[in-house]
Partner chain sequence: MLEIIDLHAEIDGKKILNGFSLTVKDGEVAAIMGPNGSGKSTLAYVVAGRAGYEVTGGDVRLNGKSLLDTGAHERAAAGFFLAFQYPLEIPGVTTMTFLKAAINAQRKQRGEAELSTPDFMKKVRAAAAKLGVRDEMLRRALNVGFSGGEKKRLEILQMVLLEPSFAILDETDSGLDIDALRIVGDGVNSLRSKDRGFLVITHYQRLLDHIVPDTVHVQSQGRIVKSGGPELAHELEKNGYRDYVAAAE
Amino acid sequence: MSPQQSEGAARPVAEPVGAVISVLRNDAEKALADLFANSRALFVGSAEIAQRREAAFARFSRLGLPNRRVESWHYTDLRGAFKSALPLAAMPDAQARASVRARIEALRAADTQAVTRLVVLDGVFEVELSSSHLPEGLRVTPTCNALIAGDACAARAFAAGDLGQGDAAVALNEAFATGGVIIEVAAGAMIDHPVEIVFLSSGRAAHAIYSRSALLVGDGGVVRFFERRLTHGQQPIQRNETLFVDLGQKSIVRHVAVAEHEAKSAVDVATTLVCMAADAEFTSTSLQFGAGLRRRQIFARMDGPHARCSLRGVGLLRGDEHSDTTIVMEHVAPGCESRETFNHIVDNDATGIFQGKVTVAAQAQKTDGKMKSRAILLAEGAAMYNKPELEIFADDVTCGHGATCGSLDDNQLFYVQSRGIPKAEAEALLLEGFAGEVLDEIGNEQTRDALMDEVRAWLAQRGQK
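Show me the one chain in the form predicted in complex with the partner chain?
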């Protein structure tokens, strides 16, 4: 069930708690207002979509860019990072495509299995760079085409914005996004090979990227879904991309997301909106490297009873990178299970943030929710902020959370060394285990191994400095 049809979406969109209306606009906010006013000609879509855009931008105008005074953005000052509003990215041309072709080829070369790969370059679905053959049961529509054609899938992708709880970054995305890709998995379809969206930024110019994509899975559909975020060039970019994952009844989505390291000048906000019908199962495992400012936010709502949602992730941060993972898990139906397990390794002067909020509505009895965030800090200057929150209105629930943060354990380190392993290797082994623990849960061994290779490469770089 999409939120458009669901009861929950009919309620007024709540402003985030503690939001402070910013009266004084900074240059970036003023520029965004101009950009919105001057870009209306680009905003394809039905009258309803146009209305949503206006409402979204009005909401954004009231809220302003998220900053430390907004509770849910307390540790990530997007307003501070937006010195200005960069112009909207131009449609990728042949040159832009050519510049990234090698990256796509490299991904293909590293595939351990057949992958249906869909490339969103600078916010625009690129048919030329994407797999030409689609397995049965899969329908792929560029968001832009769906908007122009008034296709129902576009309406669903945009209505999903309501899951974002009035978040200003989601509002901004809703106002500006015209590109992206919408994937539909037919009811009952079992897609054998993984489907991957590559969100790629050409980095050819300083620009802003907004896209809205969706994975809409019909009742009983089963799909493995990969998501990869990467940047090619070095120009400053502002990315704000939103992905909606809609799980029909008894559907299963196994999601693996990798966000590659991005330059210091990169501001990357990736929002995932998840809506789950009865008995649906969503497992999501992420490997997230740092960027100048990176925020991954997941708003998940378990709409139908007995749905199960497990979100796991590893964050690897160094230098002065900043990476924020913020999750809101809404239990509105009874008997659902949610898990959040996040491990961060933070080196140098980097900053990691994990905010997890689990809300349980009065009718969501027998909710089982557990949240765990752990971090290993490798340097004096490294920081990790953990903020778990439970908001429970039902009385018969099992919910819990735990957060730890500290340096590598000396006792474990000595134990490993006592077996003949030198200190640096012993540290790497323990850190690999710390990451591996979370990634182990990926059912597919090849996928897990590929991610572990990335973890090991990161650790090896640490050893070299």
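Having seen the form predicted in complex with the partner chain, could you give me the form predicted on its own?
Partners and other molecules have been left off, which leaves just the chain.
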């Protein structure tokens, strides 16, 4: 044997090494997998919808419940908040409807204008609690009915332009949702008075709610759309509800969203998916307050040129509340405009989060995008996390962002107090003005005044402590 042969014979032959990577699931993720497997008989819809559900849950299985290692969920650990997976909410019965009827009647009593109100109770559209008369040009279909009938609008609601496909909460909603309501505005229709959808939990037992709703606006349609999220009672609740808004060419949607929660153990993920055609205009203003952990996430895409999107919001936080607003704005067509303006007031040990990401595709020249987040921290333990991002692939754009955190201005506070106004009242006036900077942009005076009354009530409760 030659020296070369001897050396070669002595050298060990490396065997290919196969690495087996297993995903460690927590108890909640295991329970969700079992729940999905055992609930297939309850899922209605066409073969296409069934395939979408399976694909969505497969995505969720790969991703798992979001935690701090997921960049877009870095400040909201949903995996940690889900100690267990709660059972699906039961179909509302007469007792459930009776338990929330007073809340609905209180909303009606407070109306200062005619309102078409649609109630989604425990994820199910409730005809009995909703307005019986619909204005001309408006069509309403329970999501469940549309799925059973194989209606094309149900397929649109679940496809949602493939927005948010990389998000685990969106995947979980697509897998489980059977209820909700689909609202269609006919092309060219101008709906005179507001259309309101109330997402309400009966709170009669610990449960999970998954619903998929949609607002589909035809070309040239105009509508004022009010979204209200309420939690009734103190039972543990896990809510994951999605609203898809599809705007046709030259359509206009004026959207207002109010989220108020009572249950401290509530975990609420509300997702809004927005697709905009050419020359469409979407304006959304939100007011969020109340107990629990909540995340409002918006995935918006401007598919047509010269679309305009304005997102504004006010967050009122105290105690140990946790409120996360996360926005992904996609400019894929030229000449579009986006604005994002959010103000937070954070007290005690509460935590506020604002994450805004604007992406501009290479073909989206002449984009105009601006993003701003401001927060007033009222206590040492209060926290606010701001994370603005710009991802730009076009070279002819105007984009910018800014974020500030601070306390009340001592000079302003001294000036107000020097007029003989007590300190607590002076603080309330300045904070009211801070929130009003955002809410004053609402065009409808009655809606604007109603939201400012909510702010004043929150500030009055703070002043009593």
